[in-house]
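The chain below stands alone and is given in structure tokens; this is the form predicted alone.
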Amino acid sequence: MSLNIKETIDGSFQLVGADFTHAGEASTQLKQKLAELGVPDGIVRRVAIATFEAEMNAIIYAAAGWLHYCITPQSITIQVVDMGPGIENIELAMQEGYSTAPDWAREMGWGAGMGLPNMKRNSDIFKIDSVVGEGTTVEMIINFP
């Protein structure tokens, strides 16, 4: 496998809480970074999903927050910070099918309690830190083969 990748690569997404409009561009742009810089399809397609989860998360959930990516030949390591209110029982939020969404998240269809278990199923070492009425802290490695 042949990389594009030479030196460290980093940047960052402003997320905006509600911003329905805009949800998914981080991801997205991100999915097509990885792919310009010859990451295998199967890999870019953990990095989408681990990175939409948590885009959502943090739109649906917090005031704001960032998306934060280093790219480096070895790995990605995405760090999503936001300002929300905190995850009380992080064992609980981890459960598939857990979900604290509000009813007007359940109505646009978001809010199954997938989100952060599917970070956690596509992240290679996955962290989670939370403080309730302060935010909370996700960061997920995903190594490249």
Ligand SMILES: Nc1ncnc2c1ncn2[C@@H]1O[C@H](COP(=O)(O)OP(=O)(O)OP(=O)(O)O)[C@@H](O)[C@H]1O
The other form holds:
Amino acid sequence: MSLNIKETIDGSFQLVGADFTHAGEASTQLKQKLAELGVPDGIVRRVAIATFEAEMNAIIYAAAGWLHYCITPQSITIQVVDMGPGIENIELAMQEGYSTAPDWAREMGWGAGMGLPNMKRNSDIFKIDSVVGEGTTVEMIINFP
Ligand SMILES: Nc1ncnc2c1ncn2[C@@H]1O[C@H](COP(=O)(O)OP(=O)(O)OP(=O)(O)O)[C@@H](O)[C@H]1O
Ligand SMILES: [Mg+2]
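Please give the corresponding structure for the form predicted together with the ligand, as opposed to the form predicted alone shown earlier.
Then the entire complex follows, led off by the chain already shown.
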């Protein structure tokens, strides 16, 4: 199967804090788009996992955010930018099992402290940047074969 990507395709989804009615929609729509473009299942799955975890973090921890994507014939870049509390200690937040998820999020099954490590594991390039009191930006690049 060949990739049906001739030029750059980009777009954005708005993310609203605590909006669980629409939670997961951005990653689901992106997943469908990649499948339509002929991206192999294994790659689509990695993008879907990484994007879903980043989308959920924005919805759980921040007031609002954006998910931007840019697809080229070579790769997909996903940026999740949120207007939230920021992360004080990124090294600690990146550790498996570290979580400050509030009780209401834990009741929904979140808070294993595995989201950021899974984003990193499923990305070819993973960058995280955060300013306390302003927000967090996660950038992930996943290469196509
Ligand atoms: N966008 C964000 N804004 C503020 N804090 C964040 C953000 N993303 C992650 N964090 C902090 O980093 C911690 C670890 O995040 P991670 O996604 O790995 O785990 P989790 O969200 O706690 O649990 P899980 O993702 O497994 O449900 C969070 O508990 C939170 O303290
Ligand atoms: Mg998480």
